[in-house]
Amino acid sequence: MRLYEYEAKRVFARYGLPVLPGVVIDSQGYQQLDKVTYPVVIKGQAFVGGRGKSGLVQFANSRDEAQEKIASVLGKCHGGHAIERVLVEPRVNIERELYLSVIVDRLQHRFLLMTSRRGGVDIEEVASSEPEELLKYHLNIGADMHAFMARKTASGLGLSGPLLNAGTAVILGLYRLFVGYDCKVAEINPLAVTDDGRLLVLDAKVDLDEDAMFRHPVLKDMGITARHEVGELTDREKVAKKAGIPYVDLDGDIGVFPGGAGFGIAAIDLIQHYGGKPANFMDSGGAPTQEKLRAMLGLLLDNPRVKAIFGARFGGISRCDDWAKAVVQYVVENKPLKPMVMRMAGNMEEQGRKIIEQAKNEHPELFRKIKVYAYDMPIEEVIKETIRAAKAEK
């Protein structure tokens, strides 16, 4: 569960990390403004990136240019969602940027700390153009950092002298912050030097393992608690989070109706092999119920962006005829009008198969768009099939 980056500098603070002083505003009104010093820097609070380059960061010299600065940024749309709160910090002038973030490396299954002395906006273009100018510290699953190790990576900063110290502290207290809360990431960009020799934090992300926050209950006493990031949801995520459903909206126009989550993976793999693209993941789980199955129909062709739909049942744990009445049902009540393209095996294969050819019987016209093949037809021949459907619908 990602924090907004407030959020991630209370929880810094709590290490000694340091922070600016800032105050947070929404909609409600802009008191707390008399709080800060200006001038100021106003964020936009998001989890996407890319504030800077879309407007969201601006800066203001006094209160009434910070209000109307905040006014312009409150309500404005970033990685299809509305900014619904700003931070204010005091501005600082800086003399360099340099980043540094603990993660887990779930290849090594160890810990990985990274740094580098290009840090800022562009730190994702300097690890991939210019690897070697991000240094990288693997430790092993609960062992501590010592101090000589952290003061060695900030000498690697190119910190020295009382700057060096406090680079030492920082690392170390990142560390430790990035243990005891169980985070998945936990990442310092920039951390800024200062023209008058400070090093300070001006941005925070912090991911949190949300199994583990309930051996955390200072983060609820801080006001974060599980969410599963329900703010960033769009509708549909909304939609399908209350039914019970794992479901991600992607970009394409490809709808994913598959059996299971590794299947539905596979899938968006392979229909963007083959040259198309998935408008979504999803997963039923185990022997889903036949209202559940028509809820993942729903979310697919109520979605004006899918032109086609991708299905696949493997009957295990599950059935493949009460996958068949499932879709047969939603057809017949809802009428869709998208083609589908389906592959049906496994568990009740044959009783599956009746149930789908007497619906066709019945309702020809209904069923016209819609195909259900066999085990004999291969997956990868099913999805070229949709591709093929979704294109001819444009």
Contents of the next structure:
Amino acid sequence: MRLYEYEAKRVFARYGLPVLPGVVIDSQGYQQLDKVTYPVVIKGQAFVGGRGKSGLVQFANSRDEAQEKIASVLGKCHGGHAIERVLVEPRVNIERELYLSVIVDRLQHRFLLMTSRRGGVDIEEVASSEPEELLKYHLNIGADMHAFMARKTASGLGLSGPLLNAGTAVILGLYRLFVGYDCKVAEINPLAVTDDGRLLVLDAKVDLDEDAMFRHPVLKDMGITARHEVGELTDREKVAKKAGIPYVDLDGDIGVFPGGAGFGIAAIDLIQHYGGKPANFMDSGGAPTQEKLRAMLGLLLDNPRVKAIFGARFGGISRCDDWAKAVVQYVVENKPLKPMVMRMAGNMEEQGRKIIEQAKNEHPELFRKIKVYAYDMPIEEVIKETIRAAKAEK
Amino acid sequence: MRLYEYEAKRVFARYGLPVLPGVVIDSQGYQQLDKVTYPVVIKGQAFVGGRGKSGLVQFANSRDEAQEKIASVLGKCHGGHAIERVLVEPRVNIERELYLSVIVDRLQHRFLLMTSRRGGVDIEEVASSEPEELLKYHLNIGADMHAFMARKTASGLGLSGPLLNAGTAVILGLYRLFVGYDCKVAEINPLAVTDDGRLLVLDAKVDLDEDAMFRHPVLKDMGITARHEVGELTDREKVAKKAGIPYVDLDGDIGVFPGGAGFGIAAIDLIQHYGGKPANFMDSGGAPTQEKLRAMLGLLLDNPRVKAIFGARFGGISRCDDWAKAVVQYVVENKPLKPMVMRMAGNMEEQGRKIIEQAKNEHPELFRKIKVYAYDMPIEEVIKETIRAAKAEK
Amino acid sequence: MAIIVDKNTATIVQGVTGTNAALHTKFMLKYGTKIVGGVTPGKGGQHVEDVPVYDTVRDCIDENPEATVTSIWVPPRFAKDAILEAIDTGMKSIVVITERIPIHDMLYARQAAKERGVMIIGGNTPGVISPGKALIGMLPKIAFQSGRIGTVARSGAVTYYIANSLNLAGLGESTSVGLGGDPILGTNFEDVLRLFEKDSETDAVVMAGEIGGVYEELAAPYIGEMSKPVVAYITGKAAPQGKRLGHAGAIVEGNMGTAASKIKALKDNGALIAETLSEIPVLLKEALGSVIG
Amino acid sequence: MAIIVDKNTATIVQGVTGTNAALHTKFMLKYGTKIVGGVTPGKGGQHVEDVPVYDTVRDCIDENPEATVTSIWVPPRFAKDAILEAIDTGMKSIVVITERIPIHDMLYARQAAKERGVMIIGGNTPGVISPGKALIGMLPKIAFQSGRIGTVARSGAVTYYIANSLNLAGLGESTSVGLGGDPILGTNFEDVLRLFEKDSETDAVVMAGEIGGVYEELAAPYIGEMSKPVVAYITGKAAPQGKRLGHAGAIVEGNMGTAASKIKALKDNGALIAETLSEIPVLLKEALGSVIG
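What would you give as the form predicted together with its partner chain, now that the form predicted alone is on the page?
Then the entire complex follows, led off by the chain already shown.
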């Protein structure tokens, strides 16, 4: 879960890291501009990089100029997102730019501190073009970072004199923040050395572990709560997000109702493999309520592009009878006429089958294009039949 | 540095440990008695144990009774201290009393968690008479105490059901407090199980490391600052304490001005060994200012019991010339006529000797009974001469 | 000998009094798994399906010293402590059903386990089954038949469909292991492949990976060393690409994580690549030739 | 070979730019101690008495890899870090002059040193001197003459007076070690006795303890094993007894800590007990007989 720059800097300030005194301005008004010293930098708040090239970073020498430039940034679209806020900070004169980050190294299963004298640029490029300029220090989980370790690192960045101790404090603070708030990534790029001998965090990135938010009520107090990841959402994706359903629109004609995310990914592969085109990715696994199951079916069947539905349920933690009930209720209430080819196996399979059979008897017309296979039907045959059904609908 | 019970409980509350909602009352008035629920326990606040036997713990069923009993406790003298405050807490019905502490084990150089089902009594007695009832768990320095360890310990105390989890939380909290505030001792005795199934900290002891107070500003905010240890002070000890001079009155007639504490202890032994009687213990080591050195001499020479002064300076970190200057200035200004037998050696010895010689020439009368020996005079000869001088003064 | 759990493996259930854990304790017992005790702090003395509940793992082990495998069903915030407790009491394998364990917690527990030579499966694993012998977790028994193929997968449902596909082709499993869906896992493909390589009841292995993460690539070199055939099934070839977000983690993980990079690494090391579920038994039969009756 | 420091020992000074450290760096150099560098973070590039100052111990060691002993003069709040830095860079002995180091900090540093087999002397030690060879710390050189008696004491001034007493009797020291006055010490009597026992330039040892703590009692059994005579001088026999405060620490330390308990333990293990400073050389001469010229 990524934070906006202004949020990350508020978190940084709590750990004593040297951020500039900035103000955040949104469409509500410009009063806050009275609080800053000019000249200023205006930075549109977005998750996606390349803000400079997109004109999201502007400079202003006066309040009037700032107001004008902010107006031009607010409402711009960047990486599929409208810019809703800008961060306004005093402009500083930069002498050198450094790079600092702490991340979870998923290869070594340890924490990793990375530093570079080449700050202010894309660090992945530095890593590939000048790997010797990117220094890496691994830390065991739970290990203390002592000041001397941070100092050695700061010294390696070419900091000396008073800047050595300032740099040591920044590295210690960044690591403590990383550990203290369960971060996946805590990054400063650039950490600037100014011409008046200060060390300043100019840009800050924080990626939090959503699954650890419960133990950081202070973040909630700061208005930082779980949120959807980056990317422009389609209308259907927005509906799905509101309902708490992991869902991504694709451009095919087969609605996919696959159970868990793992088989959802496999199902998309298999549909393509056999010449079909999936209309979506979805995670309908775990043990969703019947209401949620029906909302999932609705997402698929209300999509005009969808010609047929592929459905699968392998009852492990979830129950087939619950799933069958939800399908039946949705069909009876919404009377969809699109073909649905499905397979149901596992926990409470027998009970589920009875529910389907009974519904078929009661509503033969509604269930004419609906088939629910059992354990003995290979899932790929179900997929192939769905593809045939979709083609027949054209 | 020991805390009063009411201070320790405020610290405990910060770590979520279950203390009772009490009020602290001193001679300023009884208004706070409106805030408590009766019946109550009234506990005179003192460092020295045995409060019950001395009548410092009283019970009251009403506000009037409480006021009367508090008046009787305030101003009592216990272990050489006037009782200045009482802690008033609701009275609870106790079913069982347990013991819990975390201490620095100076033998193993590790932290030590001790628990016992025999709470509410002198734990040293339990340790010697029923050692199997005192359980000990060592922890490496810097090691985390995990909940499961605390739970195992709580289970070992016979706690089960909801009390198991409450006990686990108390043990974890006590350990975190111990580590978090640099404690030498953090103790709960008793930890009470009440008849309504609660776990409560009835008495709390905390002994802090004075040398770590600098990193606990929150304690200062709570009014907890470095303080003199327990014991009744004589008037001279109070003067010394104010001046920051480690000083203890003894009942002899030789003033001891020994340099550091280590040799101060040795000097007392040697004076006794050779038949003299020291009038004091003092630490005049390190590198005290001249002002402080003169204050030290004043403490000794103003004492009517003192017949002669034994002085020694071995200049290591400190300088003999500074010491000599202070002695000379004190003598010139205060004109003491008591004999002073001293020895000066080490750092800047030559310069110091010149200062003494010059003063002797300028004020022969004032320095008639003052001798300052050098490196080649064994210190024990100096002591013997002081003892003879003291006897001659009688 | 199957791997991890066998007919005689004595196991315990941590968090046994939770709704889900209690339900699956019933299923596990029905399947024949030997569950000697359960643990829920503060509920010691109760019973779940005749299984005695203890306050601590220590209490449980004191009365049932034969237990060597535990499964963890506690809420995510207690998972780290439950795993550490299991390690402390000498458990050899810890099957972590709990999902969405904080990443730093799992890293901590994983490190502690490695230091003590303890195996953690999961978090967020559907479990481990040695068909016809024992089941730990919540895998649906209907999917699995006893046989001589070892399977290991990241996704629970993919595990079921693979088993289904094998069974429909007349094959069965020695043991089937779910690695788990959490971002940090205690055990990766290579760890399980090493166990299958040594297992006398396993003739060949199916590993099912998916887009994201690096565990498939990391396992590839070991496949080159194995004597037994490995069929790999990697999903996510057609998955929508998320927008590329420059992030520091990519520096470490480089170009790993796509279906293509995984398939290439596995193929280069001699794994047989199955494009579909139904290809899996075909490739296995080819590789094993006449070994299979 | 003296113990801990010798003529050729290369040493560094951590916190070298402090007033006190700079002064004693001058004295140490004058005495002949080989100081190859000093460390003060943020003051790298400066010089103290021609000794180059570095930002980190690592920088200093990179240029002076022969250094094996360091002394620590930093303010107490930085002492733990300075010690850990010295350990990390491979120092063999760390002489901690800093006093009043927080107890938990010193325990942490001590544990780290023990794990790495590093010797910490102090905190709050006046230092170590091998007379005529090298001095680390702030012991006054006038007190010490070269000879074949090893001395070890808790109090700095007592160390000086013992040396004084030996010298006036015509004896001198191989090495004199101040254990330090802080409540937690890196090195105790036994550690130093073991070094003296092995030291070919030491014929006998004087240990000076005092009331409080347990290090004297803990050393007693080893004295029984030593081949060299040990004269013990324990002060505090006449010290005023503090009021007895019931405290949990007493459970661990039991009845140790009085002058009487220390003297008894030492005497029972064969140490010769000196009642006064002037008795020390007398006992030494008796014990060594004709060995001393």
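Between two forms, the rigid core is the largest collection of C-alphas that superpose within 1.5 Å. Keep in mind the model is a prediction, meaning the values are calculated, not measured. Positions refer to the first chain, counted from 1.
For this session: Return yes or no for Pro39: a CA shift of at least 2 Å between the two forms, with the rigid core superposed?
Result: The answer is no; the displacement is under 2 Å.
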